[in-house]
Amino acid sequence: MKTTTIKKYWALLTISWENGLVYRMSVFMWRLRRFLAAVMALTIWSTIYTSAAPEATTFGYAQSDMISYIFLISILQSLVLATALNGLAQDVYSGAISNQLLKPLSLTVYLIMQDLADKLKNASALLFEIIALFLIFKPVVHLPDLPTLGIFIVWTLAAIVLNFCISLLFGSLGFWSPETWAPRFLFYTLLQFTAGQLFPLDVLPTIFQKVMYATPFPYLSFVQTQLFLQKLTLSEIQLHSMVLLGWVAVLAFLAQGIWKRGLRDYDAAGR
């Protein structure tokens, strides 16, 4: 890669990182709402167990393993989900995007490089809600072995990608309709079960798991949570792995197929 293109990209990111943060209180309030949502989780479980005995287990989890999933997919998802392309479907419709696009740089690199820069933005306060979460709940992690963790990242990076992707086919509805808070709005309250933030989904039917699994939800944090707390199997593991990038492949194709259809019927309204 070219010095100026590197430059290029790193100037795009440095501005896509202070663009970020001329609304402090916006972020911070994001931030919020992301810390008291891992409060409540990681209160009504601990409240759950409060009456039972120490050895006592609920949908066959401990106390401690409960406290530990729920610490974990709090702070995972915080990561994951968080994206700066929530209003990318209101520029396309607005005809915003066509700054964009007069510019001599792919719009899927802006795109990107925004991402990144809200990742780095929301990782950056992450730790500081990690260490209040840790001292008021103590939940008891146990790092994994080194391949484990190393699967684990990946999977985690792929879990960043495939969101982009989904991030990206909502943005393409704003190519053909101006409602696309709905769609969105339904997508994260769907998410809230299907990827576990509020419960392991192993404790549900076994027929309700496999419907789970036949989506791309679980994959944004829920098997990545299993997989650090080594409650996978060698099996299990490959499994994951085949159909997290099987997800992330069909998603990009979709997302890009779409993106270029909505380009080409793209009449720049109102601009």
Contents of the next structure:
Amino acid sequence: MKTTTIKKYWALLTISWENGLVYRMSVFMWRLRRFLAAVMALTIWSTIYTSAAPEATTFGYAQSDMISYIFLISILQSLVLATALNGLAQDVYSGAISNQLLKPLSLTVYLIMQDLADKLKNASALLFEIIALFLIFKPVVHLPDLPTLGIFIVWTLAAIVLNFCISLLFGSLGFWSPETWAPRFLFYTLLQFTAGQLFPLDVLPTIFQKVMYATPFPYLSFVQTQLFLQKLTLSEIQLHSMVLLGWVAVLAFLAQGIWKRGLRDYDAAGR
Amino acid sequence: MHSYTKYWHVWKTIAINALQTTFVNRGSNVFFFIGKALRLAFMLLFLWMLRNTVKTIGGYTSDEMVVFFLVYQFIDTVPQILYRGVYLFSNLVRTGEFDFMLLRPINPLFGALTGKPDINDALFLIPSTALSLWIISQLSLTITTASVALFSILMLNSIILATALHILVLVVGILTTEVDGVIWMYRDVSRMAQFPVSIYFEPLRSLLYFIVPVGIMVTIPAEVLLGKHSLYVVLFSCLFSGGFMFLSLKLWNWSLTKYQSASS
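Structure of the form predicted in complex with its partner chain (previous: the form predicted on its own):
What follows is the whole complex; the chain from before opens it.
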């Protein structure tokens, strides 16, 4: 890649970062909301275990395991699920993306930089939240061995790409319909439970688990957390690696195809 | 009396318009309805699993925990039906359209609060309330006629508190032209009352009782229904709500003097 190209995208990243911090109160509110969601889940599980005998296991999890699980998944979801592309469909429908299409920049790279800046912003705030949650709930988190940690990082990056592809797919709705919020609402409602923030998915009845694993939802943070907590066997790691990469490939292919088709139909309405 | 008739007529017209919009956007509303139903179903599934696994949680039985959630579900939905206009308020302030509300011969607070009734939530409230009542009838609880009567009073009290909180959001909207963060923060904080507020640590617990009083809105009514509180707590809740509403209205009147009518 040429130096000028790198400089161009670096500038794009810094501009997106600065744009993201224009409304600082909104950023603060958003992080506080995520923090409170984590506090709620951690408090509920702490209370459940405090009410039972200290050595008791609930749903097959000991207290320390469950608290570690909720702690880790809250962090992971803050990174993976945070996206700057929530308003993409509206930008498409209103014709606002015409500005980007006219510039000598790849629209995909532009969106990647926007999303990356948003993740960096969330990650920075997350550092303080991790410290606060750690001090309040004192989770016992054991670092996995180096190879597992390596796979965990790869899976997390894959989950970020997966979420990016899903955001692109939702964004593409704007090419054909002004009603873009309702499908997103349904998706995020499903995600709220199926990505495992309030409870781990393996506490669900088997039939529900089978349905969940037929969707990309568990691959957005649940399997990563299970891997970090070393709850997966080697064969499960192999299987989940293939399924995760499969979902990334399928959704990336779909997103690319639909955006190509959408841009063909795009008539910059309202511009 | 004439004034009440006028406001009823205005609200009815706005509600009929919202109903027509709902039927125009049928596809979207089906998605919203399914989403809300799934959210309810998932939470009930979680509580059902807890009920089958754990006997007590923070001093409450698993059945009582279900009641807390169902009371939350009801109290969270009613203000959304009535006060959806609050979510759109910042745009009115930013564009200066709020000027038109100030010029009309109706109270601008009424217009700002009830500007867009959420018909979807109204439609969802019917089956969800019926389901809640059926679930409560199936649980091992001791509910007396007196506790139901006190609970009904506290339900009205909760709606007053929710109204006061929505007025405060409008105040923030006038002062900062931004309500999205605040209203969603309120929604997330109130979500914490899906479980009894007393399980949270201090100072969060006190905050949930007295600053953003979702504890008084949800936890206390549910506890009263379960016969866990005396009449004094009911009286305290009503007095607190009265004070909170008084403060909200004072702040609203003060914020109107700060409205800059920018962009108009």
